[in-house]
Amino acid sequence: MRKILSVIALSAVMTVASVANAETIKIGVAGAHSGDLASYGIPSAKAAEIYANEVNAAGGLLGKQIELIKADDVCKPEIAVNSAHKLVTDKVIFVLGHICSGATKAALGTYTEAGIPVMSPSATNPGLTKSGDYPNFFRTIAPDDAQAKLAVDFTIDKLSAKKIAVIHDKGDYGKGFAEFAKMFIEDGKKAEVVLFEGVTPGAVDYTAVVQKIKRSKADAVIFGGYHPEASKIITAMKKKKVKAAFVSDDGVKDDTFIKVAGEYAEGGYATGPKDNSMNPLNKQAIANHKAAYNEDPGAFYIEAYSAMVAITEAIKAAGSTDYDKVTAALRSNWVDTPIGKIKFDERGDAIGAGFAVYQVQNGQYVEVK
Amino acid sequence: MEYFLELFLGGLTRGSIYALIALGYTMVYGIIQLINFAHGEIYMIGAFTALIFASVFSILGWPVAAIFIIATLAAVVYSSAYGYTIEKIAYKPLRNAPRLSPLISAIGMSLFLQNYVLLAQTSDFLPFPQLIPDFEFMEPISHIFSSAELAIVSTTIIVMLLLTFFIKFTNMGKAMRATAQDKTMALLIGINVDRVISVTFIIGSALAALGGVLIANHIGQVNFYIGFIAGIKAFTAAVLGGIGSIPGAVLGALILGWTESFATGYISSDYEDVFAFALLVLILIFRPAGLLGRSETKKV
């Protein structure tokens, strides 16, 4: 009996699907919708829904309604591959997702073969775009190396540093940032790395490292890591009268850094995501979420919303859902989104989305223009 | 040469902090052959107590010097009370148990205190006010050595002298030495061994609290986790110098401080811990009892 029921149910679903097929544009939404990382995936799914409803209410895309097809990958690479196969079988023309870098990388091969463009709101691993393996991949979030590049450019061009000490906390994030910074300094050939070292998080004091920075006669210190170490290092630097500028990453662009280092934090620099809260589209996106769910959106909501805007605008500009036309449109057309005016470079990173440099002034982070 | 001097003084400061904590490890071990792994947490609690008192009194607008004295005294008293209580709760009931039991109890106590402070206070890093004013020495010394560092080093020296005097010349000191030599015999000649052990824990905890206040003032921040690494390092220093020996703990702490400082300065801070612990392994291979430790002859 149950078997018969399920056969009926299945055929019913298939009929609905085949009817819908003719009239909708299918967009896949992949990411962690359950499990311990669901808090990173669900806001993106909501963003997709909210924006798709908006477009559908306004008459749809190319005269058709948008149909979202969700696939939960729980942020696990092995499940992400299955999700990708499911979405390919469902004949989606675009995928919003995945959320985690590892899952995104695992799923990308499948989409690349099937010729489906993918746009992630949250996967920051540099290799996804830099490797050149995934011509169909785009993202609306800046990759990890972008802020190292920004920090290095800022230190060399604006602070005119010739000798730079690069310090990190030996962790994945901090050391990754520091290694990119070192690479950019060496490739730029405008300044030299006079010191490249890791400190031990939690060590009793950092006096010896600071003495070493002083001895290296560095004009600036670029630090990769989080605020507890950063505040100890900047405090020790000021106390030992080391004049070098202190430049760090968004692990340090945190109010706790200012609270803990107090007056010693004054004048320190840190990179962090651009402040888009004044952007009217950003306000609109958040208001839409509030209207639909009566709460503030979670992580990557804005990035996912921006991705949906970029995708739909590209399809409109291309006038079709053809892979080549849509990806060409993404790369050539500037679009206004909640994260600012963006288009995509040839590797898929969003130009215009990214980081800004902030400086601690009177106990507050102020964006440096 | 100036660089060498800077590293030397940096190592001296760091070694002095280790010494203040290591004394507690070594004294407790000397008396009851227990490695009190909760000792690092006492140091952390000392720093926290000082922070709380300093915050309260700076709201009241008291002068910095008075706040410093009150906060330090409070930290010392509070930590001593913790040390005393820990011994009564976690070690005394296990005094005749196999040696592994109090050791496990100590590790449990350490985790308990860490999590207790985490829940009662916060997991955040908290700013610690500068209680020792950073007055300027003459150039070029001001670049090398600050008043906070001078305070750390001189406190350690004074504490060392007082402790030596206490153990050599007071009745309690004699009782401590007797208990360390032979607990049963000390009991038989009328020494109150329980009291001696309590006093040992109180003194050790007071020193750790001093270390906690001084280092928090020096680096300007406090967190529930600071006791872990400092405790491990101080324990290493105590073993290096010969656990159970008071001058040994200080010597071990200074050697450890200098090793870390010079390894960072001349090689790389990546290898700070590598050199510190490689040194420990080498010493243990060639002098198993530590630098100033006596090798015990066990009666069979």
Given for the second form:
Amino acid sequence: MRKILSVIALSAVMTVASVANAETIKIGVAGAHSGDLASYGIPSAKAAEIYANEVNAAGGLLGKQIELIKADDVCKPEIAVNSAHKLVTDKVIFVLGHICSGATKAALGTYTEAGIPVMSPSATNPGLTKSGDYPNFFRTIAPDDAQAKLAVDFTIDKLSAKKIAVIHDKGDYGKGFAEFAKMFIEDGKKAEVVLFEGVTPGAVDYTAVVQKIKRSKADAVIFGGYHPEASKIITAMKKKKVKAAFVSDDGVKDDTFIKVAGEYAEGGYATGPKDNSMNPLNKQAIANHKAAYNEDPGAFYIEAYSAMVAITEAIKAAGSTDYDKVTAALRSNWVDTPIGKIKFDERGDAIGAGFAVYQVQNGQYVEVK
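Alt. form predicted on its own, vs. the form predicted in complex with the partner chain above:
For this one, just the chain is written down, with no partner chains and no other molecules.
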């Protein structure tokens, strides 16, 4: 193991593009590599790099080196379309990404037309799989309906909330999560939705919606969206002395939320991929990151690393990069990954992936048992 880690650490300082001169298997890596949401995309890019270097050091995939082609979409749908066209032009045979649901949805049509399979470590919008529109799409994270159900059950059963304000960022991901939360609250009939409101992403001040939350007398707020808005809303809630609990999604379960909101993040809840830290493959993936970068990985690193394992194992099982053979292998073969043993259902969701609830305690997320 020590020898392998040394190889990985050495390889990580090399650009993967250095293998571009040889005949290679090209895998696209798409997501937010810059901008406000880069903290979600960069860990996935690092996961791809680390695992590709590991495979390449061990002799490659089907006797060829893996070449990663990166495309930064800044989590913006209009840029994601351009990123998809670039990767298709570059003749990638698989795409790891995109990161945000809106960007993923915008890009998928291009990949579908080109016959390129895509696997996201983080795009949780249910429609990406359940619509049936994207037979080439897979993901190593559970969808938002499962996440929203967990958040609602936790808020009602564990926090004893009877009045819940549901807030969202109007995006595909945030609004989709919020709509599922609203539906589960209303269907359960154990609590009532006292406010359902969208906010504008990137706004400087969210005092107006916080005042509405205060007037609604909500026991809890369920927010669908990302950390830039969540950090401002929870900060404004605390400053306005709104005592409602704050519960959000995996778009907020990121250390950047804690860094930005500071002391105001304390006590906030967020759902996120279930803790698989005791899985030996999970430990190895974390160790590989520390060997390469001398730091802990960020959000969705493990899901992206698992996606790379699933992609490469499917190509091995297929014995080729043929679309039909590789996608069939993804759906029929169980594979051991850092998130556990998984395979993919007919719609592309990972069987074996799930969510847990976390709380900010003393400046870090801790799973709530």
